[in-house]
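Heads up, the chain below is alone and in the form predicted on its own; it's given as structure tokens.
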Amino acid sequence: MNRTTTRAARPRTRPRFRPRTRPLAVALLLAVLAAGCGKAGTPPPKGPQPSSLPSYQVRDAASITGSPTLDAARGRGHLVVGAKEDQPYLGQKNPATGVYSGFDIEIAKMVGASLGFPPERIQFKTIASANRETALQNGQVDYYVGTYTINDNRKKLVGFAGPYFVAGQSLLVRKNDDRIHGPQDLDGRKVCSAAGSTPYQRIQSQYPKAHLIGYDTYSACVDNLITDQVDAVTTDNAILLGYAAKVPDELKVVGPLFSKEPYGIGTPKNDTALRAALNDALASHEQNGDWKRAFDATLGLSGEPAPTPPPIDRY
């Protein structure tokens, strides 16, 4: 997905809307919403909370030869895996504690056990969107976890492994609203979306009677949401679970998906025999049901249920 800045929240094509009166239980969830908060658009560690993580086990990797990635780790001593901070559910940073969790995080450990380092000797290091692919080919990371769309213009600079789960653009409504199922239900709504990312222009080109209101954050997008100002936030369905799962009284995700963003390990570009053992150690995961169990830990607290596991491209 395209990168979106941090600034301060602030709409784009109008005024902010006037909140309306709402009950106190949904003042003390906005309360809940921002608590916690290290920065504007970084969602806090709260809602509810995964009642116990997989382990992985932790490989023997000797006989993956040939990765200098993965040489100059074994040289250091640990990993260093590139990931979001920002995104609940999927890779969100406790500023507290500085603890990584969601459901990438758990496939950048998975993973790691694979290739002989576990959790403990895995260091997490937040990398933007806009600096991923600079991070991978000069060294900065070993690989990256993040809600990386695999794509063949970023192909040419960093190779993926995976992908590991196939995204796409939805929309998150209230959990009490029934009449939004789809995009073919947005005319006339306020929907929101991050101004100027890829889901913001897609509603903007493909579904114009949509009232479509822009910020700076997803974060934005859903306190507004919450308090009835727009009816409608969209983007990444992995994103907007993550969301609906901080509070799944009061949001779910509906309808089919409108775009399609496979997820992928990024790497080194040249580095085929790093690529091939993350390829291998995501196929044993999703086999021995690790995948799955780390799924429901994370997103699955949404309620949604985990889907199959996608084809693994080993090109």
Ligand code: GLU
Contents of the next structure:
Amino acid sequence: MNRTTTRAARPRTRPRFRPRTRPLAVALLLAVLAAGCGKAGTPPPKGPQPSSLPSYQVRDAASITGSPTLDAARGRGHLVVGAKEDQPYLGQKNPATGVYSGFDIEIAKMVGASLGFPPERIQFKTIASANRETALQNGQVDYYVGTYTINDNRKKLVGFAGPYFVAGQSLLVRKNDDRIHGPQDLDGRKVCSAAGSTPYQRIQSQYPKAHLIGYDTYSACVDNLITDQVDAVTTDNAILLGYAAKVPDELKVVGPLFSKEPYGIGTPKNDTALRAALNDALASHEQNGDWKRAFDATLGLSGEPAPTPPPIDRY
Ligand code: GLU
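Got the form predicted on its own; could you also share the form predicted together with the ligand?
Okay, now the whole complex, with that chain kicking things off.
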């Protein structure tokens, strides 16, 4: 049922170095990330347990009118929600079951319930960072929940409900690396990020002496970090903490946060009725404790205490 549109990761800029492949290390990491467990031979660290996840009251949403997106979903019988599938604690797909889990997935489900759709009537679809705007513009997804920063450039192309969380750009390096403590140490170093993301764009414009490498996904960057092919991975701290928590003996998050990344629910640009309904839904789930319960059961497992959700921006 869940289809993926993420293509096999490939570099967007050709690395100037000759890649060394260590298939065993890559296979091990992939297995670890995919299974959501710890290093081979060690017990799995805490991950979202289905039993600890909240359930959300499904609303009779007949009063929500004027949304072409919602009307189409009603006709089809289910919502199609864009998400990430390789971001621990945020949006991760179990390769064996096809089930998605994480904080973003819970956000998608809680607002889905407010739109009248129980979780079994939500189909998740993996969309990479660079493809989010086109997926929303082409109607491939009804809304998108996947570490999606609200900004003015993107607002020209899509709509945003929220924000529902604020992250900040940070760096992931190998545990034994003492050279990199912040973005000022990136000159001449190989830094990997996802093409089309705000962290990628920030390194490109503000740290031009870094040797920036773009892949479709952050997990591809992490593979390259583990196998010594890049020196750092950069994106939001919330994402990096998830990777570090999966292999704490190998990776660490370093340095200060050097941006603000307010996460929004992406919508088709002109569907203001959907955007308003999603903002109402977020507000009510923040108020009734669902938001915090969802955070504690997912992203909170990476060691972050639940913050106060940011004020919703009904622009
Ligand atoms: N929040 C950033 C963005 O929206 C980075 C994470 C991501 O690529 O999803 O570009």
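This structure is a prediction, so every number in the text was calculated from the model and none was measured. Residue numbers count along the first chain shown, from 1.
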{"item": "Comparing forms between these two forms, the hinge position between rigid parts, one of 295, 167, 219, 245", "value": "167"}
